[in-house]
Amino acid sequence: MLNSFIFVVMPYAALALLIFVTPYRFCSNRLTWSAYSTQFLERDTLFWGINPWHYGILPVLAAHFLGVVFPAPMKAFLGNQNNLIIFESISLALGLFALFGCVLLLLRRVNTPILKKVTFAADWVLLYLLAAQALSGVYVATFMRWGSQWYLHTAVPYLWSLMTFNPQIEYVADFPLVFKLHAAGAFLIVALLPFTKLVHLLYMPFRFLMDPPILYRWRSK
């Protein structure tokens, strides 16, 4: 029953919110697509959080990405021992990277007065959900040592099922617990994007790496 709901409705109903409320949002309120900046704020503690959040989880969700789009380039490269050590140790280290950052962004939150003014419940939801899922992830990749190997035995043959219309959760049903609830908290992630400021990332999410820091000025009269 718990597998049926987090490897069969959780990513079909993720899906299908993705699919119809991000696009009624973007039509109907623009003002909302983007995250609010709260440099002006609280600066300091943000360039050491969001820096490490952004280029800790985006090289990771790649080499997700990556293993569903081209399962048998990355069975080959990862059949190569060394291959394999040095790609689970870099991602390994941005997992670290990435929660490192998260936790900075929450502890950033959580400590100062002026930001929980414009921090409403769906930021915390969001900054607690993200930091759950990057600890999992950082637990797998350490006590569940090889996965990104595995990863292309048993998730991704799941994920192309699901993708067919054909769930075969047998591929990832045997899962330790923790592995069920990382991929919970990418679902239940998904589900909440269309309805939070992650949405931002679906419109020209590397863009903004790029662009220079926004600065602040007072204006006096």
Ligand code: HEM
Given for the second form:
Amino acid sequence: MLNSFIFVVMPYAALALLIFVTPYRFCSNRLTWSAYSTQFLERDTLFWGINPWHYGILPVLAAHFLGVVFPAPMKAFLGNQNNLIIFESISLALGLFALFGCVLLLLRRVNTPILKKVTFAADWVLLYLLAAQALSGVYVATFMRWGSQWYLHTAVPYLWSLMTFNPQIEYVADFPLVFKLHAAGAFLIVALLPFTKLVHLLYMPFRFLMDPPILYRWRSK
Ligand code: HEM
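Let's compare: the form predicted alone is above, so bring in the form predicted in complex with the ligand.
Entire complex below, previous chain first.
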């Protein structure tokens, strides 16, 4: 029952929300289609949070996707013991880096009174969820060793079975609860994406790169 909910209901519900709510938000409330900046309210902790978070989580997610898109070359690559050890060590370091950044971003909001006024329920839910996701990922990587290898033989065929609308949950049904929570967290994040500032993931700021620099003038006290 729990397995069917996590591995069948959750992913398809998340996909449906992503597909139908995202265009609605884009058309109805385009001004919120980004992560609005709080840099002018607090910038020191932001720097130490946002950089580790993005530089950690993006390569980790890219590694998740590489396994799904190129399972055969990844199996061949990670079949070599040295490659596997190097790949796992780098992934773990990046996962810890992301976790550190995310916790700092959370503490920043908790400890800065002025930020609390511009932090809404959806922002809190998202930040806690991302921190829990990074924590469960690091837990799996640490205590269920060689995850990058067994992921290719279990989670990847399961994810492919989802994409072909023939969910085969036997691949993942017997995993420990922490892995199931990690998968459930991922589906929840996708489901919440169109309702939160995480929607900025879909916004490619190419034009922004061509904009002239903004000149800030600070009012002296
Ligand atoms: C929003 C989506 C997701 C995020 C943000 C995320 C995040 C993470 C993080 C931060 C790590 C730790 C990396 C490391 O220390 O090696 C990790 C590891 C892992 N994740 Fe995810 N994950 C997501 C989705 C998924 C999904 C859908 C699955 C499978 C169904 C999955 C399976 C794994 C596995 C097996 C590991 C361990 C890899 C290893 O041992 O190197 N993740 N994830």
